[in-house]
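Taking the form predicted on its own, here's one chain by itself in C-alpha cells.
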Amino acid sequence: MTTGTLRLRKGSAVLSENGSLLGLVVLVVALTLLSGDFLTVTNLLNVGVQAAVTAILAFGQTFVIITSGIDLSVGAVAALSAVVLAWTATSHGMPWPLATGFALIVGIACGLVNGALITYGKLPPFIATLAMQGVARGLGLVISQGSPIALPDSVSHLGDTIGSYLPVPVIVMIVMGVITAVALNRTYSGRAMYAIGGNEEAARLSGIKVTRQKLVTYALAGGFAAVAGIVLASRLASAQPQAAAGYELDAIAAVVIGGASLSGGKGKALGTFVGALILAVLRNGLNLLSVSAFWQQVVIGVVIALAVLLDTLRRRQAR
C-alpha cells in the first residue's frame, strides 16, 4: 500500500471522526457572515439554553443507540416527570427536593419498564418505547387533568441565569454531558454498552450480563429524560403535559449527527453535544434570517437525512 493511499485513508478517518465538529464550525462561520446578530454574547447564550434540553435527552439516547436500540419515549417521559414534580410539590405540599427525587424515580422507572419489555418481553425497542410514549403522555394528562401546573419558585430558578452570563440550563447540560462521558469511557457498564452494540451474542459469550446492562441503559435514558423535563419545566415556570412533544426525534438526530451509528457500537458524548449544538445553531440562525418555520422543518429534515446517509456510507466503508 502506497504512502499516498495511507494518508488518504487516515485523512478520511479523521474527517469521519470529526465531521460533525467541522460542520458546526462551518455553520457558525456562515451564519456570522449572513447575520450580524448571530455572534453576540446574548444570542450565543440563547443558543446554549435552546440546546440544553435536547442535549440532555440526547445524552441519555446515546446510551441506548450505542447498544443498537432506540427510545421513542424520552419526550413523553420528560413531560411526565415534570408533571409529577409540579403535582407533588404544588398540589400536595411535598418539599421540592423530595418532589424532584420522586420525579427522577418516575423517569428511571419508565426506563426500567422499557428495558424489561425489550429484554424479558422480547419486544423490539421501537415498539416497546412507542408504547411507553403513549402511556407516559397519557399519565401526564391524567395527573394534570390536561392543564399546566405551576412550579414552586425554588424549582423555577433552574431556568434562571447566574449573574449575567451563566444560564443554569447550560450548567446542567454540561454536567450531564460529563456524566455521560465518564459513564461511557470509565465504567464497566459503558464498555459493556459498546460490546453489546458491536455484537450482542459475542458480548453474552464473553460473560457480559446483557439483560442487566440493557436494563441499566434504558434506566439511564429515563433518568436523563426526567432531568431534561425538569429543566424544560423550569424554563416555562410550569409543567405542561404536552411539553417536549417531538423532542425524542431531535435527540435521536443529535446523536446521529454527532457520529453515532444506528446499528450500534459507536457513539461519544462529545459528538452528541456537537450534534445538539448543530440543531440549535441551525434553528437559531434560520430564525435570525427570518426563514419561515415551515421551511425550517424542511431544512432540519434534510440535515437528519444527510446524517443518516453519512452513517450508512461509513458502515459500508468499514466493511
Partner chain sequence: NNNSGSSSGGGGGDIKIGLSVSTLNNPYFVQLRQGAEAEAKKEGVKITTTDAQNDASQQVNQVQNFASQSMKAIIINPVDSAAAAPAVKAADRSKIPVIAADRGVDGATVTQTVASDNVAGGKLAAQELGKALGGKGKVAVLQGTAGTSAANDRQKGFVEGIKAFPGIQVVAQQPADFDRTKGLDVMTNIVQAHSDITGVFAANDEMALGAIKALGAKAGKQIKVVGFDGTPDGLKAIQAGTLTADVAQQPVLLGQMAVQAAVKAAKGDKIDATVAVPVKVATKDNVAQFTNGS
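Would you mind giving the form predicted together with the partner chain, to go alongside the form predicted on its own above?
Chain alone follows, minus partners and molecules.
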C-alpha cells in the first residue's frame, strides 16, 4: 500500500467519523464557485469569528448531549455571565481578571443548579434547563436593568484580532475545542459520560458515580456558556441582557449535525465543530450571495437538511 492510498484511507476515515464533514466540504466548494468573496483570508477569518460563540456553546452542549441530556439554558447563561462580568467590572470596579473569574463561576453555578435539579430533583433535563433559561435570562435583565452595559476596554480586547490574522475569538474557540476533545476522549469523566448516555443503569452498576458525573457535565456546559458569553460581549464591547437568545437551538443543532444523537452515548468534539462551521458558513454565504431576507430562512432550512442527508446517504452506501 502506498502512502498515497494510506492517506486517502485516513482521509475517508476522518470523513466518515465526523458527521457532516462531507456536507461542509460540499458547502464550501459551492460557495467558492458562487461567490468570489467567499474564499478569501479575511472572509474565512470572519467565518471563524462568527462561528466562535456557537461553537463554544456547542462544545459545552456536546458533554450534555452525550449523557443523553439537553441544556436549553446555555444562551441565557452566556448572557447572564456577560452581564455579571460587565456589571462587576464597571459598577463595582472589580479588576477584570477577578470579574472574569466571577463570571465563570456564575456560569458554572448555573450549570450545577441544572445538574442538581436533574439528579437530586429527578427533573427531566428539558424542564430543568428550560426553567434555568428563564431564571438566568431574568436575572440578567434584573442586574442590567434591561440595558446593555458597556465593557471596560481591558476585557473587550478579547474580541480583537492580534496582528492581522489572529482573532482572539477563534483562538478561544480552538482552545475550548481541544479541551472538549481531550476531556471526552482521555479523561475518566469523559468516558463516563459516554457510558452514562449509552446505558445509565449499566454505568451505575459498573461503579460510575452517575450523580457526580452528571453534575460535572452540566457544570462544564455552564462554564463553556460563560466563556461564550464573555467572547460574545467582548466582540460587541458591551454585555447585552438579551444576547444569545435562541443560541441554545443553534448549539444543539451543531452537536446533532456533528453526528451526536439526542438519545445519548454518541458525539465528538470535531463533529460539533463541523456542525458549528456549517451553520456559520451557511449564514455567511447567504449574506455574500445577497439572498433575500425572507428566503434566507428557507435556504438555511433546506441546506441543513441536505448537509445531514448527504451524511446519511454516504453512510448507507458505505455499507
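If you're wondering where the values come from, they're calculated on a predicted model, not measured in any experiment. Numbering follows the first chain given and starts at 1. Superpose the two forms; the largest set of C-alphas matching within 1.5 Å is the rigid core.
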Core aligned, does the CA of Ala293 move at least 2 Å between the two forms?
-> yes
Core-superposed C-alpha of Val25 shifting 2 Å or more between the two forms = no
With both forms fitted on the core, how large is the C-alpha shift of Ala307 between the two forms in Å?
-> 7.2
